[in-house]
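Single chain ahead, written as C-alpha cells, the form predicted alone.
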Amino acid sequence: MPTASAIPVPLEVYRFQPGVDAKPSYRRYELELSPHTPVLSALLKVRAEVDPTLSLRYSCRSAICGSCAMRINSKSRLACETPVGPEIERHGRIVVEPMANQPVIRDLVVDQASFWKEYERIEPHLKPDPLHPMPEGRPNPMTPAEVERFHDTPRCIACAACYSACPAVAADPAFPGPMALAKLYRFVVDPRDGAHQDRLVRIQTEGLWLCLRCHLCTEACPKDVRPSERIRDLKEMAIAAQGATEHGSRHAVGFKTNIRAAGTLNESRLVRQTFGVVGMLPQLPHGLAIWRKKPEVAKRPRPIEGADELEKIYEALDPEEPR
C-alpha cells in the first residue's frame, strides 16, 4: 500500500524481443512510490506485481557491480542509484531504455560482447619488465606518489555507462571506448609494468585519437573515474613517447602551435600540419569547396589583440617547451 509520502511515478519502459517483435515499443506503467525509491526498485516492482515478462539485468543493488546500467531519461546511469523523485520533478515521467552502442538481447538487456572485446584488446594486466623482475614471494611496493598517479581508475566497475554515452563509439567501431582507455592509462602509469612504451605506441593507431572530447563519459561515470581526463593524459603521454606520428596527434600539435602563433586558427596551415603535403592531395576537392564559400580560409590570420598575454599562458603551462 502506498505511503503518505508516495508520489505518482509514470514509467515508460522500452520493450523489444528481436526475432519476435517487429519493432521496439514502449509500455507505460503507473506506480505510487516514495521519491527516494531507486528506478531499479521500481522496475523490479513492475516485474513482480504487474508484468513478469519484463527483462532487465541487475545484481548487487548497491552501485558496486555495475550490472543495472541503462538509459534513464536519455542519460546512461545506474538504475540502483537513481531515485525516481528528481526524475519526475525534472521530466514529469521516467523513460527507461537499454544502453546504447550495444545490441538489445531483450528489453533492457544488451549484448556487451563489443564492450568486453575492447577491454580485452588493451590487455588489462601487468606485464612485468624482464630486466626488473618483481620480488619473488612478496609484493612489489609502490610509493604513495606512484599510487596517486592512478587517479581514480581502479574505482571503475565496468558498468559500460560511459560506453553507452559515447558518441565516438556510435560513430566509429575502431574506437575502443572510454572504459578501455581509462584502464589502459592505469597500466601505462603503473611503475611495475614493463610495456609502457609498447602500449602507448600501439594505442596511437588503435583508436586513441578518435575521441571526440565531449566529456559525456565523465558525466555518465558513477564512480568519478573521469575517463575523458585519462584519455587526455594518454594523448599527451603518447606524443611524449613517440612524437606526433599520425593524423590525430599531428592535428593536436598543429592546433596548439597555430593558436600559439596568432591566437587564432590558420586553417590551411593546420591541414598541411595534419596530413603533410602529399597527404593533402585527397583533401583538395574538399578544400576547394570550402575556399569557394569562404575564401578567407586561405589568408594568414592576423595576430589577435593581447597575443602577448596568450604567450604568457603557454609559458606558464609549458615553461620548458620552446615556441
Second form
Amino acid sequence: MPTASAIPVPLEVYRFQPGVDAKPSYRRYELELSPHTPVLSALLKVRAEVDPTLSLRYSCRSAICGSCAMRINSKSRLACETPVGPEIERHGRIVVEPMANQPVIRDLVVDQASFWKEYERIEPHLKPDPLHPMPEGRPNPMTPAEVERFHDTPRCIACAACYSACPAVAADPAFPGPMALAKLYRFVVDPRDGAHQDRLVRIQTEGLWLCLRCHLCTEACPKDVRPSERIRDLKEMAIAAQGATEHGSRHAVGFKTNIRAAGTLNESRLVRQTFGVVGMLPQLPHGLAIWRKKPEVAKRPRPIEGADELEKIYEALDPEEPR
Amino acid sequence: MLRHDVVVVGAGLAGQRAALAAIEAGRDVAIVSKLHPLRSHSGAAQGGINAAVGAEDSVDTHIFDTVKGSDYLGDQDAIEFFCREAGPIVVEMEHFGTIFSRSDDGSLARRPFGGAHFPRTIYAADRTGLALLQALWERLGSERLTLYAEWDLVDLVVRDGRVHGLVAFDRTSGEFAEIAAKAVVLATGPAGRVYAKTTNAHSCTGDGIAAAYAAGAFLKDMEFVQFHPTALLESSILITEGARGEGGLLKNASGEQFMVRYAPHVKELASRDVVSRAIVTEVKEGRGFSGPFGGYVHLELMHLGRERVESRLTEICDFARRFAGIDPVTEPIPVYPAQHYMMGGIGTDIHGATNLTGLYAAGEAACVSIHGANRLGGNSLLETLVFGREAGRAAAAYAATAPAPEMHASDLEAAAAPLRAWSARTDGEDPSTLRTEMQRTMEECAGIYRDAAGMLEGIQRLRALRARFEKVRVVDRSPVYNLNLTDALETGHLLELAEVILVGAYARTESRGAHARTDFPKRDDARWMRHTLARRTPTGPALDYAPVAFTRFEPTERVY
Ligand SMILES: Cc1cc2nc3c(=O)[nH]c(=O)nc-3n(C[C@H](O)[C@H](O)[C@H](O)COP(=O)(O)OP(=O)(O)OC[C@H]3O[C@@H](n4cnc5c(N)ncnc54)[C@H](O)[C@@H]3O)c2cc1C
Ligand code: FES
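Write the structure block of the form predicted in complex with the partner chain for the protein whose form predicted alone appears above.
Let's see the whole complex now, leading with the same chain.
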C-alpha cells in the first residue's frame, strides 16, 4: 500500500439554492487528503465534518450507479473515480460544479427530467419481430461475435456526463443527446430487435443529424461507450437503410462526393445537394450575403493538386461504391 | 391523497420484478424509490446469476448445493421452488433483452462459483447486475406505472394487522405525502451500511426492513451476515472471487501464502467464510500489514503477468488503479474482508407474504429463507427475480379483492413528526457522528468472529447510541434535497437493525455458516436448527424461533 503523504486540497464548491439564494456562490473548503482520494470522498468528508448542508447525488462510490456526475475543474466526470492528486497537480485547486445542460435543483444536484425524457423517446426496449418470435423456453442463440457488435454500449450507466458535455444539447432542444443515441444504437444492432429499419428512419428526422461531431461526449464518458462513434455508426446505417433522404444525410453524402471529386468543397453545390433546387430558395438571401463578401464561393473551385490520389484512397476504402 | 392498488417500495431487481408481475395481473401499480431505478444497487453485481442450464448440471444439484451452502438453515421447500424457477426466469430475462455473455455455440456462457458443483453462474461480462437492471427497467417501461423517484419511505401505515399504505418524503420538494395502497411490497435492498467496512453502496441502509420492523413485522435470521474476504482496503470496494479463481494469491506480511495452513487443499479457493476468517486471524495475530486504514493482507496477481491480469481481470485493474492508486500488474493489492450480504431480513413465506396482511417483501430486504446461514454467490440475483415476481403476484391477487385502505390525516402527521422535531432542534448531534460510532461498534462487536463479552458490550454501546439519537439534530433547514435529513432518517433505521443483529447473534450460542462464535465454535443442530424471529418492543427486540423446513436432505457437516 503506497502511503503517499497527504497533500493540501483546496476545494471550491458551487452552492446554490434557487428561490433562496440570489445567485450561485462558491464555498472554499481546505482539506488534507492523500492524492488518490476520490473527489466524492472529499465532498463526503466536507459533509460529515464541515458542512452537512452540501447537497449532491451519490450511491455506489464505485463508478457503476451513475449518480455522481458533476463538473470537476470544468470537465463532466464521475466524482467517485476522479482522484484529487492529478487535479491539484494540474490546476492547483479543485472547482466542483453541477453538470451543465440541466437546471440546478440545489448545489450539485441537477434536474435530469430532460435527460430521462430523451432516453425514453428512443423507445429503449426490444421490439421483437412478430414474424420471428423468440424461441419458447430457450434463450435466443447469439454468438460471442454478435455480442461484440454492441461494442461497449451496454456499459452505459446513464450518468449523463455526455449530456452535460454536449454543445449540441445546449444549442438545440431537438437533439436527443449522446446517451440516448448510443442507447438507440444498442437496439439497432440487437439481432433480437425487429424494428431496426423503423428506428433508423425515425431518428433521421428526430435529431440524429444535429450531432456536431465534436467528440466531447466520448471524452467525457467514464465507461468508454464512445457515443460519438456510435452516432457515426447510426448515421451510416441510416443512410444504408433509407438512402440520403434527409438534409443531414444528404449533406454528408454531398460532402463526400465533393471531396472525392475535387479534394475540396464546392459550397454552393453542397447547399444544392443538401436542400435540393427548390429547398435552396430560402437559403438564397444568406447565400447572397456571403457572395457579397466572398465572391469566390460562387466559382467552381479547382481540384486541388493531387486530387487523383484521393480517388485511390476512396477506391481502397470502398471498392464497391461507384464514383 | 395518492392512491394505488399496489405500491412497490424499491426499484432494484426485486422491486421492478414485483411491479412487472403486479402490472401483468392488471393492477394499478406505483413504485416509490429513493434512487432512480437504474441507480439501484443491483446494478453493482458483477459475478452472475445461477441457473442449472448446463447439460452436466441439474436442478437437483443446484438444490443440494444451496441447502449445503446454507449450512442446513435454508428452508428446503423454498429452495426447491427457487431452483426450479431459475432456468425459466433467466431465459425470460434474456427475452426481455439482457445481453448475456455467450459461448462459441451461441448458448449462455457460464462460470464456476464457490460452493457449486458445476459452472452454473450465467453472466454478462463483469457487469451482470447492470445488464439485468437495464433490461428489466426497459421491459417494465415507465409508462405502465407511476414512478415516485427520489422519494423516501418514511413509515408504513398499519392498523389492526393490515397495511393501508405509507407515508413518503419527496427529496426534491421536501414534502411528505400519503399514498394509500391495498398492498405494499418492500424491496428496499440491503442494510450493509450498518458496518464501517462494506461492499454495499451508501444507499444500502435497510430502510424497508426497519419500516417493517417498526410496523410489527418480524425480522428473520438477522444475525447471519456474509463477509467477503477480498475488499479493497479503505473503500471496501469488492474485488471479485474471480481474482483468486485466476490464480491470485493471498500473502501475509512475511510473504507467506497463509491459506496453505487454513485450507491445505483448496487454499485461496476455500469458501468465503473460511477465507475471511483466515485473513482476520492473520491480522489479529500480528502477521498482517498495518496502516492508517487498519490491518490488511496482500492479494498478489503480479505472477500472472500483465497480459493475463489486464485481459481477464480488467475491472479489477481499473478498480485498484482508480480507487486505491495501485497497479495490480506490478504491486500487490491491499485487501481486508468487508460486510457483503445480509442473509436475514423481513420474514416472508414463499409468496413474499409477511405476518402483516397486505404487506409483502422480496429481494435482499426479505428472508424467505433460501440462503439460511450462508448465501452462495449468484443466488441472490436469482432470488430478486424469483421472489420479486412471487411477491408482486401475491400482492396483486390480494389487492384484487381487498377492501379499500383507510388512511387518516393524522397518519402523515405522525410519520412526519420526528423528522420535524430533528429539524427544529437548536442543539444535538449530527447524524453522521452517530452513524460512524455505530459502524465502528458493529465492526468491533458483530464482525467475522463473535463472542459473548464483545456482543454484550456492543449491545450496550448501541443502546447508548440510540439514546443519543433521540436528540439528533438536523442543521440543514432547506426543504430541497436535504441530505442531512435523509441521513438522520437512515441512521435511525441502521441503529434499529444493528441492535437486532447483535441481540440475535448473542442469543445464538453456536457457530453456523457466517455466524462464527469463538466461545461456541461448533454447529449445534439439536438446539439451533431453527430460524430466529425478532419482533420490536419498546425495550428492544423480542426473540422467538421457528422451525426449518426439511424435504429431503438431512444435515451433515459442511466441508468442502
Ligand atoms: C458489490 C456487490 C456485488 C454483488 N454481486 C453479486 C453477484 O454477482 N451475484 C449475485 O447473485 N448477487 C450479487 N450481489 C448481491 C445482489 O446484488 C443483491 O443482493 C441484490 O442486487 C439486491 O437487490 P434488491 O432488488 O433486493 O435491492 P437493491 O438493488 O439494493 O434495490 C433497493 C431499492 O430500494 C430503494 N430504496 C431503499 N431504501 C428506500 C427507501 N427508504 N425509500 C424508497 N426506496 C428505497 C432503492 O432506491 C433501490 O431502488 C452483489 C452485491 C454487491 C454489494
Ligand atoms: S457514486 Fe455511483 S457512479 Fe459515482
